[in-house]
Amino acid sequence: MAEHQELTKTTPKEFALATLGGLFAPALAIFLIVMLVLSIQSRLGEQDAEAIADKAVRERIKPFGVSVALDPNVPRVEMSGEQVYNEVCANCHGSGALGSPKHKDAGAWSKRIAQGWATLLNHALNGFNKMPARGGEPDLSDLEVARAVAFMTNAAGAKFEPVLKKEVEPTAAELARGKVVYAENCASCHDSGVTGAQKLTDAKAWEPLLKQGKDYLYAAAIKGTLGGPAKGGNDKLSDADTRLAVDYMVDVARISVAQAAKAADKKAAK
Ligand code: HEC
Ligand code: HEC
């Protein structure tokens, strides 16, 4: 008995030990799940977080004069350009962040200005490097994006006009002498692609190419681009006779292009 007994006795010690295990499991097991419910609930602040902020943007640059209820039949009152400047392209203008001129910033502007109106629309609609299209906002429509241009540049020294100027199409006889002038200077490289040229029929080639805008294509054409010669390597040929050149292929290209587009819906519908 007595030894059956010296067994089972605790010491003091264990005692303490056996108590502490027993205060504490249940503790950990508290303090494990705290820490879950508190990581979980942090992950759906940060996307409420988000959502909220989404929302705000979207709510600053909603149009003024549209109601709440979104009426289809209350017209859309466009924002002047400073409202655009503030609420979409400040976010990069107003530091100059991604290294975007600053606002402001006449020397930063100066030689952009110098390009014309034309190329700077062009760019603010249709994006230019780390410029995004339309600021990054595509609900901007053309003639806000035309008014911030116009308040931005016009903060830096230029005196513009927020005018869409649609691109003048040409005549018939106009298209009809770009021809001619392709034929006898652009042909020999155009046609064949060779030294890189962009083939009239390469659709790929010319999308981008289309989308920088008559006015880049004319200077391009003109000035000559790093492999493309100016005027095609003939100096006697004169600017107008250029122009029309690219309006030829211009008009030949958005062929190529609209083709391309046209076989690819073909074979996404099969
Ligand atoms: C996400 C940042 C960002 C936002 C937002 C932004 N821009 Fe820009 N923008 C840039 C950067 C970067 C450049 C410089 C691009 C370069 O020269 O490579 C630039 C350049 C420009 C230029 C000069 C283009 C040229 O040809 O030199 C214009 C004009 C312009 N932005 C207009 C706007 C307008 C208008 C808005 C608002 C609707 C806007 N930007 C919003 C980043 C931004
Ligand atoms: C000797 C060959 C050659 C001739 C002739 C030539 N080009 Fe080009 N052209 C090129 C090459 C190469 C490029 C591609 C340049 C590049 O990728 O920068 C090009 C590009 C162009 C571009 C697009 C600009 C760009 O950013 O790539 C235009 C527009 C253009 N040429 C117009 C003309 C016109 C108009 C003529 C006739 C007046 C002409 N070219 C004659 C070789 C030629």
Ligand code: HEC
The other form holds:
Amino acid sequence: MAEHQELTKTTPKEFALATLGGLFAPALAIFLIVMLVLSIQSRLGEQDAEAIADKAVRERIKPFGVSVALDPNVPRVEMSGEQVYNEVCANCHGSGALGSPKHKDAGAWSKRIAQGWATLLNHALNGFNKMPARGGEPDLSDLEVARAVAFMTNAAGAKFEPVLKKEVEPTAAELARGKVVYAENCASCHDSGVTGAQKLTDAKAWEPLLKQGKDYLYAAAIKGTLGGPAKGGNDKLSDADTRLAVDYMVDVARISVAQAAKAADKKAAK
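Hand over the structure of the form predicted alone; the form predicted in complex with heme C is what we had up.
Only one chain is given; partner chains and other molecules are left out.
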């Protein structure tokens, strides 16, 4: 006769413990997955915050003037003093903003003019007090800055010429060499004024050019930016000889301008 065994009855407490034990493993797995997701999100949030902070710093330290790349194959035509003033300087000097002397205000400019050309040019090139270097436009050339300074100060009573440094007068030997270079390369146009060239005896044509200073005239002759060909059309002419030709032309043109002014004064006195 087979033995009969009775199964032990499971109490409610045992059933509850067994159920909890079965759920422990999947619950632990779910917990670990959730923590992993939260950790990844936290790291991503920190990276976003760092990127935002970095962008904010870059914006804060970005310079006022942003240089724009220009095509090196296109010759750059430099602006006149009035053009530089209108495009750059008028932002402050037009209204007197930031304590800047207002354009044509002789009273505001008088003490500054008294400091001399060299000091004013240095302040404009390198910045002074609240004024940024080059008026905040880094692409301006030294000569363009000088022209703007001369334009503003002369409008307030000064008589400055936009030169970057004190011009050294050529020696007699240098003028003689310049005359030879002029005769060989420039006279065909400048003696007669053909092709729109400035005739050496034309005081009216030369007077405004002389006020621009020799640095401007040297660059114009070497690069050909005043309507004529570079170096008078002679590519083999050295920069040094081109400058000597300009020295000779300036010397002759100054005499023409002086004679014209003397004649005008004489006529006005009658």
